[in-house]
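What follows is a single chain, given as structure tokens, in the form predicted on its own.
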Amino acid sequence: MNTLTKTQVSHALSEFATNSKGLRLQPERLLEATSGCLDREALDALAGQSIINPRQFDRRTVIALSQLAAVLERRNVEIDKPLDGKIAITAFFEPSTRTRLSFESAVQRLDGKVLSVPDGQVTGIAKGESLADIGEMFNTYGDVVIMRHPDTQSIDEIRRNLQRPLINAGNGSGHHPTQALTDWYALLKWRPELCFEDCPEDQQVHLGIIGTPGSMRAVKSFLRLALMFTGAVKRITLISEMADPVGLDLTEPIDQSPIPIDITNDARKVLPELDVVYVNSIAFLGDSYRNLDSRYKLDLSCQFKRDAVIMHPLARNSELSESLDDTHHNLYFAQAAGAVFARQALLISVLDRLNRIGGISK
């Protein structure tokens, strides 16, 4: 562990990431709750690793990355230029706004450089080139590859030849591990007590997830991490129009988890019991997307618990009304605002540049 002094934590303060509406989260609350300690062993273990599936994380790693993200959000670490000399390739073969731009912002704010593929049709894919061959080329062009692709099997194909670390930014109905990391960074800032294995009972949360984890990669990845927080998550309720919304990837970890898990199709009935409501609008089915049924729309008419918060990976559709934006239930804008710092923490760790940041060297 590396312990940061209060002076180091407050050194060269930068403005917090701000969101225009809803709750604003204070990163120093997370640092104070964990005594300003950074788990260097957990962070160093990520050096050179590809990040493909959220099961690669454990609770310790999620907390360690969240602590580092809080340091990055609280301090002006740009002056250390931790990614100087590194090139990140953002290869997006599927449309993206927040994920691509937050990754590119994360790299450039740390003085790294970006080679961007914002549309797969501008690559050799349009000529029939394979992802495996593109991966071979990427070995020469950059130091880390961040890829989104509509094909769930795309990760396996590009890794046939790719030797650089690969960060999965969404693969079809597969996984979205950095979205889940962003989600849990927001939750741990909102309620730092969730870090503790002996989380006080009155701080434990009942999570409600509206969607279909089996076909919603962001929901699937969020749930996968939630299962790691035993003692902090007291119950999970899946709210879905499908009788079996889980999918094969989650069947075993759910069966092995001590956290009680319920499934219901009645959102209005269970909403008053939930501390956290996680909703997503888009399910990836084969080669197309499907939105949630109108029965699951959240708006001001819903009976939320007084201090309940709503999360959404965005982009949203009609399932999340703008009427909730100005309420204290809105955690989704703050959730999005923290994405740059969560992804910075991961990139710094994967590229083994922690020693470039003043105050947390070995």
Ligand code: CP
Given for the second form:
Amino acid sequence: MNTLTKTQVSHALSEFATNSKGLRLQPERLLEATSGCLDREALDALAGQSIINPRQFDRRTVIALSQLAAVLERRNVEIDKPLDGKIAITAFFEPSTRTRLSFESAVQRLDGKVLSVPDGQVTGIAKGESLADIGEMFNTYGDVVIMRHPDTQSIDEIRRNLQRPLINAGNGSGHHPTQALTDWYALLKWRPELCFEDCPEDQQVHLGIIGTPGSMRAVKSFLRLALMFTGAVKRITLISEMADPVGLDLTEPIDQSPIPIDITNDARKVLPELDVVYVNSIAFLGDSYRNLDSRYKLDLSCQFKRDAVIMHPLARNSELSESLDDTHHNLYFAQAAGAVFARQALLISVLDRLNRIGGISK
Ligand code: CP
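What's the form predicted in complex with the ligand like, now that we've got the form predicted on its own?
So here's everything in the complex, that chain up top.
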């Protein structure tokens, strides 16, 4: 463990704008709650790793990455140039606003360089080239590959030849592990007590998830990490029109989890009991996606618990009304704003550059 001095954690990175509306989160609260200690062992274990599925993380790793993200959010580490000399390839074969641009911002702010593929059609894919051959090329073009693709099998395909660490930025209805990391970084800043295995009862949360984890990768990955926070998450309610919204991937972890999980189709009934409401509407169906025409729309007329927060991976549609943006229930803008730092923490760890950051070296 590395202990940070008070000056190291308190220097505000004021030149970074934060979210314009909704809750503004304080990274130093997370650092204070965890005694300002960075878990180097957990972070070092990520060096050289591909990040494909959130099951690769455990609670300790999520907390360690969130602590590092909080340090990065509160300190100007740019002067250390931690990713100097590294090239990240962002290969996006499916549209993205947040994931690609926050990864690219994360790298460039740390003095790394980016090779950006914002659309697969500008690659040899348009001429029938295989992902496996593209992976072979990436071995010499970059040091880490961040890929989004509509096909769940794309990960296996590119890894046939790719030898560089691969970060899954969303693979069809598969997973979105860095979104889940971003989500939990926001939650741990919002309520740092969730880090504790013996989280005080009045700080434990009842999570409500509006959506279908089986076909919504962000929801699925968020839920996968939620199952690791036993003792902090006291109950999970899935709100879905489907009788079985869970899907095969999570059946076993849910069966094995001590956290009580129930499914309802009556959002209005359960909303007043929820501390955290996670909502999404984009479902992936094979190679395509669509917005589920949900009956469940969140707006000012909903009966939220007084301090309840709403999370959404965004992009949103009519399921989340803009009328909620100016309320204290809005955690979703802060959730998106923290993505740059959560992704920086992951990249610095995967690229084994922790030693480049002054004050946290071994
Ligand atoms: N949350 C998320 O994955 O957003 P984008 O599709 O804009 O990357």
